[in-house]
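Starting off, we have a lone chain in the form predicted on its own, written out as structure tokens.
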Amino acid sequence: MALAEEIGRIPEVLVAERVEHVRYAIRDIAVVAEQLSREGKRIIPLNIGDPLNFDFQTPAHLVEAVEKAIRDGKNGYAPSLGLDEALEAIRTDAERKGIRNIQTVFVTYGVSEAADICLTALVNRGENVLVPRPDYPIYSAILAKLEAEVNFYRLDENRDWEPDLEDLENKVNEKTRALVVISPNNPTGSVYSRKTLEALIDLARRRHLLIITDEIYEKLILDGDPHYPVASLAPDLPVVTLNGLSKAYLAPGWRVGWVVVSGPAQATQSYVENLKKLVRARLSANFPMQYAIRPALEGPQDHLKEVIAKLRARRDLTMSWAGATPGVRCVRPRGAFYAFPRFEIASNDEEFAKQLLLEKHVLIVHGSGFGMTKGTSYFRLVFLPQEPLLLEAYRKLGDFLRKAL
């Protein structure tokens, strides 16, 4: 028999049907500017929060002291919960920031792995997590792989993007098991108040809710805002705080990400032991770069201020863009490097989001890609770029916004 005639009779391989619901627009949308680009094509790209892609670049140290694990051959398997001095240093700044009562401490690969890791330890198939919607994708993605339910709460774009508290209180059901938190926000660039954060914690006491905050962009936050870590507010209550050098510290490709454990052991021991489980079964994170962590936690803090410096003009060249632009409605950002403004359009988000790359080469988000209703016309910008750059885009992004109207 000829192979092909062989290879024709090879049934198709079948796929987990579980996966079909696996949704991440940032990276998807993607897929289209790749080809323009093997076309090209120059894309210019406000889709991905990666700052190394513009003028950002990683703390010298923090270089010095990867090159230095390599060198010294820290080149094999980690210690599955993570390096000694890396669990000690973030241990020590999860206390220097109020975080008491503290379970468990762990190295992961990214906040990506640490939320999968934390949400795999925890629901059930069936079951359900309080979601911020918009939300970030990857809580979606991970939540559709598990066969558990999104719970999505509304965030009101009408009090700066912060939790709508009485739609949230109506979304809590017997099979809800945790509650997500993400300030400063992603992709809405909110930054919550203590008054905020403090009435969802008072909810998940009631409800009985694990409480998993997302810190990443602690500090990002523009305008002199106070952060309040949820865990310091909470000692009461099951809290998992993560956080990482991927935005802060500006090493997105360095995978590293932490996990923080907080509460009664009593309350806690059942679900620590199954994350220990899941942390040893993958082995362990990178290995060289986490000899990283304690000199960004303890040393020093320099590059921030350029970092935010830069931000906030790009925040605020946004906003002087949305203010001007015909059709664009936007909350001022506070936190991060994200704007999620609305436009008055008549066409599909999605639609509108691959047409403005097709014609415009500008890649942007549409925000159904974060869970918003498809017709509600919402949109996520990442203010990274150098100004000039952010200026072509949005002069780009309006002479089609024109045409649309």
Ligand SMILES: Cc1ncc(COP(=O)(O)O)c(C=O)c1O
Second form
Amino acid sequence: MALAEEIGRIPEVLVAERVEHVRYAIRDIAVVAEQLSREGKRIIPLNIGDPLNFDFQTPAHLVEAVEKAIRDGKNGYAPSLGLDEALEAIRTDAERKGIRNIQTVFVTYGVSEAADICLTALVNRGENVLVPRPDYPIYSAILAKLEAEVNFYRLDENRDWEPDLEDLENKVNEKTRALVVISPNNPTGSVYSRKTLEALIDLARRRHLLIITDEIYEKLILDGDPHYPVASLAPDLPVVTLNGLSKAYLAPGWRVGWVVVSGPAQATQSYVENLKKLVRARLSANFPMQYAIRPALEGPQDHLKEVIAKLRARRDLTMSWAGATPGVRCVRPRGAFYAFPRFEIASNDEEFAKQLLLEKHVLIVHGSGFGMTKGTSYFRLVFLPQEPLLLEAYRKLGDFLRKAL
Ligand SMILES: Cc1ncc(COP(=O)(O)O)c(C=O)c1O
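For comparison with the form predicted on its own, kindly provide the form predicted together with the named molecule.
Every chain and every other molecule in the complex is listed next, the one we just looked at coming first.
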């Protein structure tokens, strides 16, 4: 039989239905941009929160720590929970921030894997988890994989994108297992007040929800707002705190994150056992990179001053542009490096982002990629680029927007 004929008879590989609901617009739209780049077009990427794409560098003492680890032959598997000195540094750092009742600490392959493990150990099929909308889509993607439900609660644009507590209260049902909190927030740049965090804690306490708090941007606060680790405000509750080296320590490619589980021992015992089982089942996180954790948490923090100064200037530039551009409304971001403006356009948000990319070669992500309803016209801008590049992107975006109004 001819090969072509035989190939024609091979049935298509059947795929898992659960992937149908997995979406990750931040990278999905980049596929079109990659094609344009291959055609020689210069794209301005305001889509991915990777500081290393611009004028930010991993602090030298962290690079040296990893290089030394590699040279010293630390290239085998790590202990499943993580390198002892890293675990100790994470625990000490958490205690310094007022987190008590720590039940376990482990290192993961970024906050992304941390979220995956923490949700996998928790939810059964058909249960749901409260996730803020607009969302950081990794949570929805993981829940889709687990055949669990995303239960979106509203962030309120009119209150600086803080959670709408009434909406949140109404969303809890008998299948709700956890509350995801992200502050400073991606994609809105908001930093929640202590009062808001206490209200979220109060809800979790009354409705018996596990709090999963993603604090990856805790050190990237632009206007001096205080950061309150959620777990430090709720020592009586089971709280999972996620953090890592990707953002404030400028090493997203190292894929280093960690988890701190705190709360009463009796309430967290089975959950911690489940987590440890999953952590063992995936062998270990990256080994040499874990040698950067202690120097990151305990060494010089000088780079942060420069990072925050750059981000503040670029945020201010973003706000000046938004204020001066007809058809743009934008809440002032106070943390992280994202703005989430609304454009007064008639077209569909995804189509707008695609056409902007094709015509002006500026890559931004449409709000429906962050769970916003189709037909609304929000977009996420990453304001990491140097000022000249950012200005060029905003000029092009402004030109394109003028035509779309
Ligand atoms: C809120 C939030 N959590 C987690 C991550 C991913 O972190 P990691 O690189 O550690 O997987 C990001 C990355 O953009 C994020 O914005």
